[in-house]
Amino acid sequence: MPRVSQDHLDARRRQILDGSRVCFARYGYEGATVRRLEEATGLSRGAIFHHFRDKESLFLALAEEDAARMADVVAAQGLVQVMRDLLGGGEHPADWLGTRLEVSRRLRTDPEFRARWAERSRQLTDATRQRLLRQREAGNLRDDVDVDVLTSYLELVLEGLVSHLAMGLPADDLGPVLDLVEESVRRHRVRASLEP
């Protein structure tokens, strides 16, 4: 039998991710049910399992995948450019969207989920704490509230979107509110007076 390549392997791999985030994306966790996994992949259960061990362990890796790429968004640009990029603006939008959403519906309904989230998903969190060590440092971030609140008041808002955005609430007007956030985290210089 021959043997295949890393290169074949690391592809089917990323066939087998992409198809799948489309599949839970539409579907949600439930509904992608394995004729639908195989349908979106194009492969089968055998070829789809062969790489991941259970439907649960395809979509970890599909959900620390974004966690992932989230973060690199926010090392470079912040966790508000997530929340424009989940409005539509970035690369993956939709796919992240989908994916979030399933977490936040597992993390509140699966208590194993939930466990072995919890080891994964510190990842963005860490992001988005170092990001804004970084801004204070450059003086860009107010230094009258604590990095870890800033944090959580990010990962608050992050979160409050998510539901808007699942609760099919428009979402063309909030442009001005991430703009509000991103303006309340930073520092704002006392301008000397102009009086002669």
Second form
Number of protein chains: 2
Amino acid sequence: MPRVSQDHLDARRRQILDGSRVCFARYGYEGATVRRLEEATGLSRGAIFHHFRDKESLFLALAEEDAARMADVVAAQGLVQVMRDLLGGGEHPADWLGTRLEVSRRLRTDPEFRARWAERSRQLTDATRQRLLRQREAGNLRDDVDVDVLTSYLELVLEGLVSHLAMGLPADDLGPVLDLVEESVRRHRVRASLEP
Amino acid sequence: MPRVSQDHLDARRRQILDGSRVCFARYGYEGATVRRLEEATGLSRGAIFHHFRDKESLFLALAEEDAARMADVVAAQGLVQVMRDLLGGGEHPADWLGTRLEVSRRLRTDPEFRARWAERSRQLTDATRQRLLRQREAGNLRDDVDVDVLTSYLELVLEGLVSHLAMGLPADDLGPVLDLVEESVRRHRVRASLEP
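How about the form predicted in complex with a further copy of the same chain, since we already have the form predicted on its own?
Now the complete complex, all chains and molecules, led by this one.
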């Protein structure tokens, strides 16, 4: 039997992740049956579970990948940009939203998952906090409120947005709301001009 | 058979609502079985369903009652106060949270419920909007952002808070976050003092 190259393994793994992402987004975690995962990835269950121990591990790999991508966007553009992406302006809004909704749902209903997810959740908090600290250094952030409070504030709004979208409520008028959120963590110009 | 007085009927209805509220909060909608509702209210299923057509109607009556109470608090003290109550400072925080969580969950998962609830949801939006308009008249509200945007903003934060609590995340550090939310819809003193 020929040895399978690392490149080939990576490509397979990618194929599984991309296909199952669409599948989870469409059917939800419970609805993404093994048969549907096979259809969505174009691979057999044998091939899929050669790369991932079970459906849970496959979903976690996807959710981790999305959390890492969110942390990257946070580092470069801030958490409000992540929210704008969720509203539909971003590169893969539906993808992100799919795993994020599922993570939120399981956090609410599954204490074991909550414990497993705690560490990944800290990643996003840390990225947000670091970004805010850099913004403060650059003089763009308000300096009368603790960075931890601003971080919790932005995360709370993100959760509200995810919940709002999960309820299927209209989101096309939320752009100005996110402007307000962004402005409320910024240094105010009038204030700045009064400083010595 | 003696005629049952209206007072007696009202008292019964109250007894059922109070008992089942505790039951729903403790076991969730699905977990609140008829047997448990009997135990919690101290009444037989016959008595309970004499007053309410079914479990769904009973839950809706409770959720409507809570929504009306929330609208009252909003009218008197604003939506941020509702959020502070959810954090535990209020009169019946656990009660409110119980029905609110269940409403949120069903809004996400049950399109039929979503349609039925739309009108009650508008109640809270209207109360919030009216309160903000009065605050603007009184000169307490920022006047550079549309009242509808401020209303959506506060509702988004409320939903984030409900979701946060539903996930069992620590909430004891959210007081300063709500201060920030409140301040971000207020007229800024420095700005005000610059006006002619």
